[in-house]
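Next up is one chain by itself, shown in C-alpha cells, the form predicted alone.
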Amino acid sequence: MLSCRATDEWGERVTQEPLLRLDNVTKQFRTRQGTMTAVDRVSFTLVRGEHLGIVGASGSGKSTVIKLVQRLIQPTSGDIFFTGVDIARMPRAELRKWRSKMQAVSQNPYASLFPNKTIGQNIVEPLLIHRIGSTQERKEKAMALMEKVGVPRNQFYAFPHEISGGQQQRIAIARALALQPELLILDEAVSSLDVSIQAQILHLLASLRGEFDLTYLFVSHNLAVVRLICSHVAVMFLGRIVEMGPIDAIYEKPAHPYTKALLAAVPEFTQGEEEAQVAAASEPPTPYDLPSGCVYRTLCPLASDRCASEQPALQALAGGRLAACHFAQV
C-alpha cells in the first residue's frame, strides 16, 4: 500500500492521517460480453500535502478509480476513506458535504461548463448548490479566483464559447476551487491542450497547489506530464497497481517489465535502443478473460510458469517503491 509521510522540523519522519485510502477496491460491470472487471483490489493511501498521478494505458483502469473516489460509481467490494469516513457505500443525501471537499477537472473544459451560463456564473454554481455566502459575496470570491487563474476580470460576463481552451480549463480549475477542496481530482486535465498551453496550466497547477494547501489525484497516459507535477505515482495495468512509489525512484529505476515499457515508449526516458525492445508487440488481454497469475505475463519478456500460477503481491523494494513482480529485484 502507497503510504506517504511528511518531515517534521527535527527531520523525523511523521506519519499523517491519510486524506484518502483505498482498501482492495474492486469494481466490476456486467456486460453483453460477460463480466468486466475495470478494477481489481486496488490499494493505496495518500496523506495530505503529497500527489499522486496514476499512469497506464487506455483500459487500465485508472479513470474508473477516480470514478470511485467521488463516488460517481459504487465499488463492487472494498472500502473507500476519505478523511477519515468510509463513503464506499454512504447513502446519497450524505454525500454532498464530502464532495465539496474533493473536486473534479476533467479533460475537455467546454464540455465540463455550463454553455448557457457565463463564466462567471459556472464559477458561482457550486457556491449557490451548497448555500455559502450572499450574491455579492460570490459575485467576489469568483472574480478573486478568475484572478488567482489568469484569467481577466472583465471576462466574467463572457460564455464559455468566447474564450480559448485554454481559459476554459483556468475557469474549470477556478470553479473546482470555489468549495476550498481538500483533494483536487484531475483527469487528464492538460491532454487536450496544444502543448505550449499545457505548460502554463502546468505550472499554475504547480503554484496553486501550495497556496490552496491541495492534494493531487492526477491520472494521465503522459508520463512526462505526471513526473512534472506528482511526488509519487502508480502504474496500472488491466485494473491492478503494478508498480508504485515516490516518483524519482521508478522513473530512474522501473522495477516492472510493464513499467519498463511504458517509459521506454518516451523518447525522454528511453535509454536505447535494447530497452525500447521491452515493450510488447501483441495484443494485452482483455479484463473479460483475465489470465491467470500476472496479468502481464502474456506480454511479459520475462514470464515463466510460476507467473501463470502464482499472482505476485506487491513487494517493498529499495527507494520507497512496490511491485508486483516475482523477477522484481529487492
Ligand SMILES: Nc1ncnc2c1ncn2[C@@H]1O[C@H](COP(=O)(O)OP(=O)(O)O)[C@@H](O)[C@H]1O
Given for the second form:
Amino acid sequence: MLSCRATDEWGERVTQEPLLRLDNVTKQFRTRQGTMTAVDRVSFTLVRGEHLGIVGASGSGKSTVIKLVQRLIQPTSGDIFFTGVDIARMPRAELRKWRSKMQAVSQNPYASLFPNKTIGQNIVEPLLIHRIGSTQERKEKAMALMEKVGVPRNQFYAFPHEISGGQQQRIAIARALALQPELLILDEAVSSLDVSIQAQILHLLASLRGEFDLTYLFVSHNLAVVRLICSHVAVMFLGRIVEMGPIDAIYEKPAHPYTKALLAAVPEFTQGEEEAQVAAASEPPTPYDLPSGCVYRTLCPLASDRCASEQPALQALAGGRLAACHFAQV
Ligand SMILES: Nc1ncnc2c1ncn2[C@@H]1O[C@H](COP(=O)(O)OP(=O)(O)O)[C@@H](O)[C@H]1O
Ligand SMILES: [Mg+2]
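The block above covers the form predicted alone; next, return the form predicted together with this ligand.
So here's everything in the complex, that chain up top.
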C-alpha cells in the first residue's frame, strides 16, 4: 500500500525504507522584527512511488520545507532522512552525492537555465559536473532527454531566450532528469506558465513519473494542479501541517476547517455544495505574534475556549489521514 505517514503518530509498520522522512523539523529565522518559526515540527514520510503535494497560502512555509529537504538551509531542530541517511547536519562535501539523487525544478524556468549556454549545454551540465560519460555519450543522453520532454532535437544549439516559456520548463525538467534522480522536487513549477501550457507540462510530469521511477514532492498554492499529479497531500498553515493523507479522501471530505476553506475557494471542487464557513475576523495572524493554542483559531468558525488553551496535535482519522483539529472528524 502506498501511503504517506507521520510514522510516530501513525503506529503502522513501514514496509519499505522511505525515500524521504522528516521528523519534527523546525526552522526559525531571526530577522529585525524578531524570531519567527517558518516551519514548525513538520513530520512526514514519503515512500518511493508516492507523490506528495504540499499546499497552503503564501507564507505558510512550503518553500522553506523544500529548501530544508534540499539542504539549501539547515533545520533549527529535527531530522531529515533521505534514502535512510540523515542529511540534516551532513557536511556539504558529503551532501553532493545525495543531492544528485534529488533534483529540483523551480518556478521560473528562464532564471534556472544558464542564459549563455545552449539548450544542449544546459542539459549536459550536471553530467559534466559529475563526470558522467564521454562528450559523445553526454550529447546523446541530452538529445534523448529532449525527446522525452517533447523538445525537438534541432533545438540542441538554441539558446534559452530563443524558446518559449513552456519549452524552457521542459528543458529544466530534462536537466533535472539527467542524473536519474529518485526524488523530483517541484516548487510552483507550473505557476508562472499560461494555463494551456500548464496543462501540457502537468501531462508531461504525469507521464514521466512512471517512466523514470520518480517520486514527486510537489509544492503548489493551486489545489487543482496538485490533484492532477499527487497521490497524497499535506496542507500547511503558518508553518504547521494541519492535515495530510491520501489526496482523494481529503479532497472529497476534508477534516480540518482550513482545508475546507481552501477547497471551498476552488470552484471546480465546490459545485452544488454549501460554502465553507469562515470566521468574521479573516486577517491571518502574523508569524511574529501567533495566537495561543491552535494557529488557525482566529479564522476558524468552530473555535472554542479549548482551541485557545490547547494546541491540537496531528491525529489519525479514518480513511488514512491525519488532522490537527479538536473537532476533526470524518
Ligand atoms: N530567509 C528568510 N528569512 C526570514 N524569513 C523568511 C526567510 N525565508 C522565509 N521566511 C519567512 O518564512 C515564512 C514562510 O515562507 P515560505 O516558506 O517562502 O512560504 P511559502 O513558500 O509557503 O509561500 C514567511 O513568513 C517568510 O517571510
Ligand atoms: Mg513558496
